[in-house]
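The chain below stands alone and is given in structure tokens; this is the form predicted alone.
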Amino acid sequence: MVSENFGTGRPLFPFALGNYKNFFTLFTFEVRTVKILVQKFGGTCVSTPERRKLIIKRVQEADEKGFKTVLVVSAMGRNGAPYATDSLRLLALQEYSDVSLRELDLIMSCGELISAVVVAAALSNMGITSRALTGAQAGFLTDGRYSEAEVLDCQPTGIVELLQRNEVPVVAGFQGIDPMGEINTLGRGGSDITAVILGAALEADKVEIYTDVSGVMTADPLIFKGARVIQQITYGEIFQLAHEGARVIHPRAVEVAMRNNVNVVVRNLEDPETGTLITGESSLKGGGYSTRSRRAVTGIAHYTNLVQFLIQLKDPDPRREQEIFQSIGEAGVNIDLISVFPLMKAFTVKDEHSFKVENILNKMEIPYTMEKDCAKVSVVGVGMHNIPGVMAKVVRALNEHNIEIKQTGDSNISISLLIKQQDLHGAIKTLHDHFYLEDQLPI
């Protein structure tokens, strides 16, 4: 619910906008109150005429409930589909491998534009007046970095004007424009970021993210069929799950939602009655439950195709240690599950980057061993922060099923374990069963 002050340019981000804060005209919404709903539709949702009919139905349902709706769309389909982002990118690279990032951003931004035009046409054909908008027309100011841009500000003047005329804006996600007028894309999954930023800028009642799953699941249903939908989850939990490999919503979108207190709901396009509410309120609701009924673990995430490196030094050498990690970082390799001891260092990297680490260590004449075909499985839950012995339960559960733990890492609300990739399904099932994740606690 927004009021007459709506859209007065409050900053969405913690840094100053410098000379660019007036790049877009500030505005006010000349109505007393209005309910706004931002609906984001993923690539599979916009990919066929049948699915676009369901989008129209979701918009009509929102209108019946008194909402003014703003749509955000991704490029149609997945890799291999004609207008999918990866397909458009390949179109430029398949013959010319030295295409600049600027040109790649231009061609990749086309996928969302195509979706926006097609969805707007489908809505208009059903008597719902709508208009497609680019990221720039929707008010997204970016920092000028191609392929991984950050949004500096969002001043959605054009969207407000369309809502005042009772038109449905259909915004191309994943993109914005920098102060020099250049198109920037926001990186893979960037349409989630577009939707949540719009939700914050418009002070929307909530943001609905429609996809081909029924919500945030307790585990990947493609790996473990017994996974169920989590009804409610905190910003911190979903951020950690996304960071540890769950692919339902982009971590940067969660960060924006948390910073601006935007309620987000993840739903299945074909089954809108179920879904997951992402909010600042824990489903544990403080002391309302006994210790027995409180859940330590909310969900399980995983990464595959990891390589573990073990480095053994003869003598403690802080300078050598710093040189090793600095060289790996300068090579553009992200490392994870880092364990550092005076004479031993252990960490993991993605399999595709392991050859870079090998080259660095060989060049530095650092002795090492490596193990390929590893996976990381992580249990996440805000409840574990106040429940002792969770690590012991995790270790016992895997030991009982002869699943070797090669390395561990943890935070306040997560425990990660490195295992052999062949044990991944068994580990997820064991942990899911051990923490009773098949049971839905009341909210």
Given for the second form:
Amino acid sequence: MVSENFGTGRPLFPFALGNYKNFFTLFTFEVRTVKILVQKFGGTCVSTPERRKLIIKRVQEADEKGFKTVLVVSAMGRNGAPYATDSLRLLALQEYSDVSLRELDLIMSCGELISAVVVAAALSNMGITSRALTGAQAGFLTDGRYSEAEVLDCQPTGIVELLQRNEVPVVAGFQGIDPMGEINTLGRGGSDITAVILGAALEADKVEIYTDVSGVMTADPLIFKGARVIQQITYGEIFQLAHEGARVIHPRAVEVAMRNNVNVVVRNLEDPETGTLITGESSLKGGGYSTRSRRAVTGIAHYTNLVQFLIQLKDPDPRREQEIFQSIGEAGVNIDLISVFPLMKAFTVKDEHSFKVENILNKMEIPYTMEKDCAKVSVVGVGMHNIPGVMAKVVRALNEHNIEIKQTGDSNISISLLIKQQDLHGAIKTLHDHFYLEDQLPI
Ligand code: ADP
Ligand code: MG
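Show the form predicted in complex with adenosine-5'-diphosphate (ADP), please, the one above being the form predicted alone.
Now the full complex is given, and it begins with the chain already shown.
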């Protein structure tokens, strides 16, 4: 049932664990006695010497518990930080607007590499012998699509050799090498994908995602202070939350975790006691036979900077309708929240793509209106399809606060609403209240 929600429209991840069974013979010790932990540290975790000390602490703690650790790191800091992905990209683009995707991938891949070297140096200086690895050195083979590559294969023999020598590998996340030897990046948030693939390839006990918040929360704490940590969440729900904009973990990382049964925990580097365990439904606490007691909504996600297009036709015209959507697709624009009626079509696009849609519609002489500064807020919960009236509750919650609903969309575990961006905080707060998300209800 949950797998039905994994339609991302992208080719399925072709990675299969079977390829790696033989490679474990490389271990000179009995495979099952080696406990491996993959620890991924996000941009803020690697950004200061103080935080890097905490990384060392996490590695030492894992060592004390008998784990061999493999680290995956993101580029340092957020937007504007000197070695953050966007800063490196801008470095190439600010003076010279014409830089190829190949070159951009090369420069963007440096951010993670810089982090890997610095973190490996921090560990080695504390007496924990460590070595930084590029994505290629860590065995990541990608499909050649610059800036949004898929990982085709992962052969982490180099990592295994380091583990055998009791060295800690520190892998630059977000990247791999294609069959032509070109460096590809995996897209925003791609280090999560690196970490989970390594978790699967190494048959790790667990993948720990360390970040700047205390786990997967009921809403983005940056927007809504009342958000609470969700202790345990299913792959299906976190996938849908991530897909609907909760950027705490990459949706493709969740997909890989689910397909390969990788246990993932999301934690705060500075407060690792709490956190969120991401598991399959069968491992949920208090299983039982009844699904009625389940909560309807687990969390709320959002996207900002959306533009809604409304197209009004005088007569039904299926050929023209097909032409419109085909041209938009060919321009590489993703559309969302699509409602099609014989005389009216509505859909949304990201702000940065709206000019492409305008150009297409103007050229085809199709009358339209557009509404800028929209946001999409989505409530997500695996229990919602068992509980009637969830939509009514959503509508009531927003009506009570005079928040206009411009469009809706749904899957069997989510309901999405398009609203004005200025209403976003109010919408999240009222939905959070109406679905009692401040309480830790049974899953
Ligand atoms: P990292 O560099 O560690 O990968 P990200 O910025 O990619 O960090 O992800 C962490 C951020 O995700 C948090 O700072 C938070 O603002 C945001 N976020 C959005 N939705 C959620 C959510 N539901 N739970 C937790 N964090 C969320
Ligand atoms: Mg991230």
